[in-house]
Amino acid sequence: MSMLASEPVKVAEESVFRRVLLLIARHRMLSVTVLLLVFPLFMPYTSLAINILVLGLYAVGFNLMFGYAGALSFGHAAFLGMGAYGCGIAFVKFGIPWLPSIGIGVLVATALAFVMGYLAIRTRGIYFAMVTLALSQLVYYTVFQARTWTGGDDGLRGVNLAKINLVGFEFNFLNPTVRYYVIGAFVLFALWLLSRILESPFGAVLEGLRENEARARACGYDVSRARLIAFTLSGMFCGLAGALYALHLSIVPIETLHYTMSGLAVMMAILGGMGTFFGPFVGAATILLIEDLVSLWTVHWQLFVGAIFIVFVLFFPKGIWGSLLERLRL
């Protein structure tokens, strides 16, 4: 009798959970705004929340190319890194204010994405992935050798932003809470822009390329041009993440350009859910939380991330968020 009584309760709880997820999926910008406001309350400390925001935005940029346009790139660390170095060099070497420095970092990453995309879109499949990896490594070694500007293996230091002026008020950027909400405002704007792109006719073209490139070409779409635009936009979002990362860390480590950062973007997108709006952030949060918790006990936290990644690739290929949406048929 008690078992029968518990069934309606479980159904009711699942129904409520489904309605909440449906509300999030339908009103995603409102949901993003609310989540950004309360997100630090659920994190062990604010700096971790900032890392999740920045790397989540980086994964979002990668997901635009991989999850929506269907092209796997192993070179997106170049855009994250050049966004960070562009912002850092403008701020440290030329004394440009922080806000224009962010813009310069985004422009540098976007320009690089256009050039790399122009060279890479002539290939498909694994060849596309290898070309982007090779070009990214060229960027890495070029920046590594330009020690006067970049600091080489020591990274670019001195990206120290203490105070910022916004709407007539001065804020202490060294305060983690202030830093979180300033960076969160940029992330919110980036996600609004991404939402507009995905809801536009161009967004439909991208999904058509992912599902069936031959059919999209037969319908008269310029496939190469669409991929180039997607690649450039993808680099733009990653560049913004890099610029924000530089201001958050107060340093630009050379590791932001390393190919392992490209691999991290792949893992975050797949683990969270390729081709989903919230998936990359879910993947970023999962990996960073595991690192934060497990590293308290062992330095080999990557083993746990790797094991979880293998489980999801084998049994939940649509990722955490994607599998959840599929389970609830949203």
The other form holds:
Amino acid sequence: MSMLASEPVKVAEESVFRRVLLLIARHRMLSVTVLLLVFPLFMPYTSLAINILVLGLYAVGFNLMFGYAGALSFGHAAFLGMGAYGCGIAFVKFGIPWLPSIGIGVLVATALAFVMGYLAIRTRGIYFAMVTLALSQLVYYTVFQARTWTGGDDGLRGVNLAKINLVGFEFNFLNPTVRYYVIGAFVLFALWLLSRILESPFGAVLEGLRENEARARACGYDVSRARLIAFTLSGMFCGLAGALYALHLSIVPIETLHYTMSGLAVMMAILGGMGTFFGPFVGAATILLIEDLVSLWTVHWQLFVGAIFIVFVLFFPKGIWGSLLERLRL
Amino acid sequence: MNSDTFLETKAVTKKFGDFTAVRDVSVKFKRGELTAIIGPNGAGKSTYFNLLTGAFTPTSGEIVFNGIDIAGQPQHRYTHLGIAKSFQITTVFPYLSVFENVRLAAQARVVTFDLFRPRTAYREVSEKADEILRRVNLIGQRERIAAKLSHGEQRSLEIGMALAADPTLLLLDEPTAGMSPEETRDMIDLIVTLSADRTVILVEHKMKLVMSICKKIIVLHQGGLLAEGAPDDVRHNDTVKRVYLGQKAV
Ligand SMILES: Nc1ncnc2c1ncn2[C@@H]1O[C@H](COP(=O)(O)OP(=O)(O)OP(=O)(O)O)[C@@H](O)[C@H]1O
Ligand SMILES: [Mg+2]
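Can I get the form predicted in complex with the partner chain as well, since the one above is the form predicted alone?
Zooming out: every chain and molecule, the one shown earlier first.
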């Protein structure tokens, strides 16, 4: 009796849930805008929301190469890091205003991605991962040694941005809510750009590369060139994430360049769902929330992340968002 | 060079280490002539085929297409020269829709590096994809994921993708491999139709199949050219009988 009564309710609930997810997946720019606006309301504190936003963007950039073009890089920390140092050094050492400083961070990261890509792009699979890892370690040690410019292992300090002028108004960047929405605007712009790229003919070529490189080549696509451009774009998005990270933290820790940061991108993308638009953000939110909650009562929060990661790799290889989409057969 | 020689290999050789898979093969292919490359297992057919499509670079020798030596050019250039192929092992984009498979193939001749316009803005590319799907009888499967097609349908899809490049030379490696007799018949019909508008060269294992439809047969054996000529000449060639046909009664 009770079963009969509860059954229709469950179906109705599920179809609402399904409809919402369908709506999100179909109108991704609209839903990402809405989600971004209300996201801080669901977070324990705003600064965590900003971390998720910035590292989410980092994972999105990584996912462009990994999930869409199908190549696993283990050196993306270099682009996050060079975006952060590029922006930070321009801002602190050269006194360049914050907005052009972000631009410089993005440019530095993009240029580095082009060079690294040029050197690595002809390798495949595990070799590609190794070459990118080695090159990013080179960047790490260079920055580590260049103390006068980078602060070495102390990190680059003093990226203090207090007031910003935007469209004639002055905002207090120290206010977390203001900071969230300013950074959110950049992330939104980046996602809009990414969305355009994925919809474009070039986005189709990237899918082709992931699906079957030999066929893409036989179709007449210059595979090496397409991979290089994808890698450069991927570095560009990660560089923007890095530049925003520097302004958010008001310091660039040397850990930004550490290989564990490259590993974090891999984890976020896989956990959330590689090759999906929202997956990297879901992954970033999951990992950072676990870190935040679990580290309250144990320093071994990474054990939790690791365990969940293993469960997903073994049983839900499409990640959280990817599995949801699959359940709905979108 | 004879004016209706369209493609010519001049003493092409392909070595894998010490092993010579294709040895000194010189053949002229005429424009519009449906030609089959036959030979027993391991004869070097696929290797020779891959030399023609640019997947392999010959160790020595020339590949002259429309009067130009194209050996050693990057593979993706071949498509733009008008040479398209289907692989011996079916090679499609498995998790894209049937339509997107062909659309992406058709797009290659039009645009690669446009990052900002939506792909749907290239109407001519989408229209061409649909036209080809109709041609290879897959329009009814337009929205399906390629991996879900039957083997025979996937082979047709692959030929559709090759056609999307508007090739003047179409190369097919064992297009009927693994097909049911009925699918084989349809495929043969399709090949004959296609060969009316372009030059088709196919690699085939099933000898009988090609004898009836091809104008010219090329027989490879142990990497070398064993015989070439009209089907009847080849059928009655003593060496061919001995090394290739001897196994089965002809
Ligand atoms: N990449 C390679 N490296 C080394 N040897 C190869 C390679 N490709 C082919 N071979 C060898 O070259 C010879 C010819 O192979 P090929 O695939 O061209 O034969 P085939 O005539 O297409 O045979 P089948 O009818 O089985 O398709 C074989 O002995 C094969 O083992
Ligand atoms: Mg073969």
